[in-house]
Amino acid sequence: MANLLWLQGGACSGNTMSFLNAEEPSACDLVTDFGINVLWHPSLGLELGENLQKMLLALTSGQMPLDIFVFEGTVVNAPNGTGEWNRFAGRPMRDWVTDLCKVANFVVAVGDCATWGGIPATAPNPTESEGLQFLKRDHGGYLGKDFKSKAGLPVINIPGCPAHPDWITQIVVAVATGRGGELSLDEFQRPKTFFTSFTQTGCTRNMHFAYKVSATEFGQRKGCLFYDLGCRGPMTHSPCNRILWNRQSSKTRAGMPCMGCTEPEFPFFDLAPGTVFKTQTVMGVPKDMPTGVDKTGYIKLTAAAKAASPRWAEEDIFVV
């Protein structure tokens, strides 16, 4: 039976609810079925004060082995580097997460903030906020760029905002029955099982973004979202719409363009304003180029595109 402990630090408990929902396996199937002690959870946790205080020790000092370490949330270092703005169990969260990460067979990190600092550590971060192993896109963060676990993985990211419960489930399953060292990591330390293709793969809007057909409001049925609305996700890496939000949808089936929140650099722009929902471009061409598009080819691809675009294309088609 492998042990996990989940801590939260300077989060919105959003991947606690996603992952509450998962299905494939679910919460109660990691403990039912893969044999997976629940140690503590900030929502599922019977200990309270001296009694987690006692387990938190007993984990720290060897007395308890910890197989699986999950961490929402940022590392927060204010004031000054003390971490003193977010104390848990009688002492700053950031000495918890050290001393835990030294014990935990793996590390996994549940979440933008988690992973690379997301919207706390948007500038000025005044929390001084990071991600266990990133900040944005710099490798290093708080545990530092050569930490490993004792198993001798680096800490394993899950990003998104939140991340889908069936990412957290399915990576915590592989790990707690001994699979951990066959994750194939991406340079970001995603897995690549589910972090190698886009989230416009299996987008149903794929039509329109070859025939450069524009989405003009939210919701609309017809027309890419990427144009002009600010959709990320021909650049964005995640199984978004493979994988779907409650087996049935996603942010662009549903009419909303991907904000690219499983990238680093999330949130883009430092959310200035004017730059949320409207696409960035100059001359018309966009700043943020799909993946393995330059601007040449992009202006000579979307041209003929224009041009061949049927009628249909202008057309809500959907008739559900």
Second form
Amino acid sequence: MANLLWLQGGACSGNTMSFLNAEEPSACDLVTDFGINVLWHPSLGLELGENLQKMLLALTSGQMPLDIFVFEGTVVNAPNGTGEWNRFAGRPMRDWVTDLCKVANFVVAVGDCATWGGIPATAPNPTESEGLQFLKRDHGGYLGKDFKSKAGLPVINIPGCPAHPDWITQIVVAVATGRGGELSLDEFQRPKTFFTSFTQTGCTRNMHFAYKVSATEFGQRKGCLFYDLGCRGPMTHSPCNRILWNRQSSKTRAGMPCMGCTEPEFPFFDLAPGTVFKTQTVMGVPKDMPTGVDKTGYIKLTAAAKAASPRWAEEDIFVV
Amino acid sequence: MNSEQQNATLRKMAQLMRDGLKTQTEPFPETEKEFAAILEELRRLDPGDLEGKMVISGFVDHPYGPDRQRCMECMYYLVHRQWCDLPELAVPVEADWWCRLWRI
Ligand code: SF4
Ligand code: SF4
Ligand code: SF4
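The structure above corresponds to the form predicted alone; please give the structure of the form predicted in complex with the partner chain next.
In what comes next, the whole complex appears, and the chain from above leads the way.
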């Protein structure tokens, strides 16, 4: 049995909701089929009050082994670096985080808040929030950039707002079944298996992207959402169009732009009015180009792609 | 709009420009903010006010500026339908025309 503890800092519980929606394996399968012993979880934990505190102390003292520590939400440091705004089981949550990370074999940050601070850490960041090992793009975060858990890995970051249930369960299962050491992580400590390709990989609107045919309203059945509606699919590392949501669809398939929720800068432009769902342009040219494409090439490509685009690309072709 | 109506509208627009219709080609909207302000102005028009649309969005019947920008490269232009798909405009256009809502 692998002991798993899941705690929540500054969070909306979105990742918990996502996790509870897991299907293959489900949260119950983790216990019955994969031998994961969920010691406590904010929605599933049975212990309350002093009993919970006792269990946490047994973990931090080493009396009880902690194999996987999952953290959801930011580490709240306010006010004035004390963490008193987020107390849990008799002390600031951040103090529990410090002690539990020292004894855990693996530490897994789930969701943008725990990985890089997410929405709570957006300026002016009144809760002085940070992620476990990053604050936005800056390496360090609450635990510091040199942190390694007992198994020798840094925090395993599973970003997303929220993270897809399969990303969470598959990583937890890999760790619980002794394959944690095989995980290969990218520069932001995200498992490469999920975060090497782009949201755009597998998007059903790719041909419209190629032929530069734009969707101009949400939910339209033609057109790509990059040109006008702010889709960040070509710049966002996520498998959202390979591992579908609810096993059915994805934002972009349904006609909503990808907001780039797996990247450290999310939410982009600090949510300034007019920056959400609108492609940011300077003199009519996109500010953020698809990864690896330059402006001159882009303009040339546009002319060529439009000239070559077939008639069907301008018609409604999707029945999603 | 059927193809007959579309052709008629296109001819009317071409005629207006040939007759020297003065449109607001400047300033070009530098960012989303200025772009959104022009869209706001367009939304206040009666959707059938063709001339009003053309004036506010700065239509010209030739490529514009040092980069010779034209509808052809604009993201709102549908090549086969010869149509500007920007919902606030929704008018037929020629590939060589231009307006200041041009975005690539
Ligand atoms: S809708 Fe977004 S993800 Fe899909 S092809 Fe367009 S830019 Fe890429
Ligand atoms: S489509 Fe984009 S915003 Fe939506 S969940 Fe995937 S990465 Fe996040
Ligand atoms: S927005 Fe202006 S430049 Fe673009 S297709 Fe429409 S009329 Fe042409």
